[in-house]
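The chain below stands alone, shown as structure tokens; this is the form predicted on its own.
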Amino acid sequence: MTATMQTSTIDIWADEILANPHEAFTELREQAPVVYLKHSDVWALTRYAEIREALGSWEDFSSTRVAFNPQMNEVLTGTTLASDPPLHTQLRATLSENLTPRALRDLKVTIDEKADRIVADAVSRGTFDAVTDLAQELPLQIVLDLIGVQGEVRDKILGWGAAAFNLLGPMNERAQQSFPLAGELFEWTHGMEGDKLAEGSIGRAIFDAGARGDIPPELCGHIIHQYLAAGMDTTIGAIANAIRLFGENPDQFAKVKEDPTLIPAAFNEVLRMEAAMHAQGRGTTRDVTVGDTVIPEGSQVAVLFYAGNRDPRHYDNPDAFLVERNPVDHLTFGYGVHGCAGQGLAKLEAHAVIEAFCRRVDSFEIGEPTVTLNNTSRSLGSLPVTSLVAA
């Protein structure tokens, strides 16, 4: 530690900060590019440039400490999420094989058709909840079908995913209460047999790769676990936030409605404004200098995506939602070898919902949203859509 070390007593996992991180994260970002959080014994990276550099430096900032508690880091050992090259490279190839642009091309028609039906049904009601009636529907259907999940398990997935995200944070009360549900997901994915998944699905293909020896067979369940835990919650949150931001900024909604080619740029802006995860863990493998501060070897690091995405050193007027900004370099999907493997699918789903919504709605208003408190993911619990005028 050096004389220039900046410290803070802020607890980034406190309820009031999880509900609204803006003030606290702005304070940390303006204090220094790296701040030691006394409450959690964590070093927080707060600014865009330093976060991007750390995400690209897996040799110094290891993903073997992606969670903020030792129990989960041990459970995740050897998975794509919590490994570094060369093992990560091998596992990532299997994970992303069915998520390449070429692989997703044929899926686009199905996604567009389902998105249009879901939006049409919600709009026909006049008032609806943008979370439960809209944002949850498409990712839930698409991801479970892709993996090949069948039967009553489908009804449990959302609860399982939220619990798994809670366990990536510190072992606070919220995480402890999530153990039973997260344990159900772990037990199901690690005890499953590949032939229980639908034939032709990604899930079945992963188990086939294990049988061929392309990946260690014992890791097939780990990969399925990651698909289910991370493949829906973040996309659901992003779609809901897109509707919220359009509702709060009707002039920006009008721009996208008038020019649908802005949809990809608008979604990038949604992801910049509201990162899917407010923080993710890393561990230093040596003494690492960030700015004027040395983070000691073996330290737990928190990458503050929300803070970095709103850094005025990188984005002009960062707290404004501007659909023409097109921040393709936002941090929400990560960067480097651990960049989100499922981002192509997330974009297809979100673009399809936004396109259908803009086509079927002339104007709308939103009520007061509620926030679901989670140690890792940032998502809305509800978002009433009112005073809707259909196109």
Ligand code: HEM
The other form holds:
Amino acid sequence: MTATMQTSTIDIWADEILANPHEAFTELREQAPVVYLKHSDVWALTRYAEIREALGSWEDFSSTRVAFNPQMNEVLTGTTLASDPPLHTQLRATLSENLTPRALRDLKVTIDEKADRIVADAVSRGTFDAVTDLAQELPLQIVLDLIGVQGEVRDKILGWGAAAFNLLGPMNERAQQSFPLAGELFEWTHGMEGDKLAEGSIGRAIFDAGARGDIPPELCGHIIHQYLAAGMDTTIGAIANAIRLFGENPDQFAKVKEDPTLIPAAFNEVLRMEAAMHAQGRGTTRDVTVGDTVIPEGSQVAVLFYAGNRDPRHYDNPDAFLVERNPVDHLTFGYGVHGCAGQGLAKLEAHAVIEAFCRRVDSFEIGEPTVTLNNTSRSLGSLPVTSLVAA
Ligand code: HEM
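Can I have the other form now, the form predicted in complex with this ligand, not the form predicted on its own?
Below is the entire complex, every chain and molecule, led by the chain shown above.
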């Protein structure tokens, strides 16, 4: 504890803040770059520069406390997400091998075709739900293709992904209720038989590498688990938020429609405006000074992506959605050694949906969205698209 320590009674996992974090996160950011949250015994990093610095300093901010509860950190021990170098470097190499731009190149055609079919189908209905009819469909199909399974687990997967994200939060009711579903996901990924996965799939390649002894066989289930848990809610949330932000800003939608080369920049702006994750955990390995504050060794830290992405010290007019801004340095994919391993895939998927949507829709209106409360990921539950004018 130091004289300059700033504290707050805000509970960042309260329902109303999970539903709409912006007001509370702005308050915390404008209070100080580091604020001790009394309710959760957590040190929140709130400003862009400090967040980026911390994400880049794994020696001081360890991922062994990536979750906000000890049980989950224990379960995650030895995974890419929850380890530090040098172990992390070794695990990450195996995990990201199948997600490099080269490895993804062949997937682009498939993703574009699937995205176009999904958008065409939704648009043909006249009114539709942008979450269930559109945003969920592509990541679901792609992640199942990637792993090489279809059918039997499809209906369960969305629930499993949400449960995994709930368990990264503090051990509140939402987390406790998620144990059975998260356990099912764990059993499924770790009980998988590689030779039953589709030939040519990435899942099959991972198990083949395990069988050859190229990677420890016990890692195969972990890798599939990470693809599944990390690749679903995040991408679904981002696609749904793209449609919402275009619906709220028709002038910006018109710009992208007129010039589709703006799609990558527009998607970066979607990610900056609405981070897919609410907060991510780290643990201090020593006393760490941030600004005027010393965060004691062994503290639980929360990185507030939402607050950093809208920091006026880094982005002009940060609350405005501007598709030409192209904020390539947003924090939503994280930064440093843990920076999202699947961001190439997420971009392929989102760009494909936005491209098909711009091509097939002239203008549209949206209704009131609902938010599915989750301890870590922030997903819309529904987003009605009404008064659609198809192109
Ligand atoms: C818009 C979509 C996505 C967002 C916003 C996102 C966000 C993130 C963030 C913030 C991290 C860093 C976590 C940390 O620092 O503790 C991360 C890590 C990771 N992501 Fe993503 N992600 C997305 C999509 C995906 C997809 C599609 C996959 C794969 C199928 C994926 C796989 C991973 C993996 C494996 C990690 C762990 C990397 C490591 O610990 O080294 N993500 N993601």
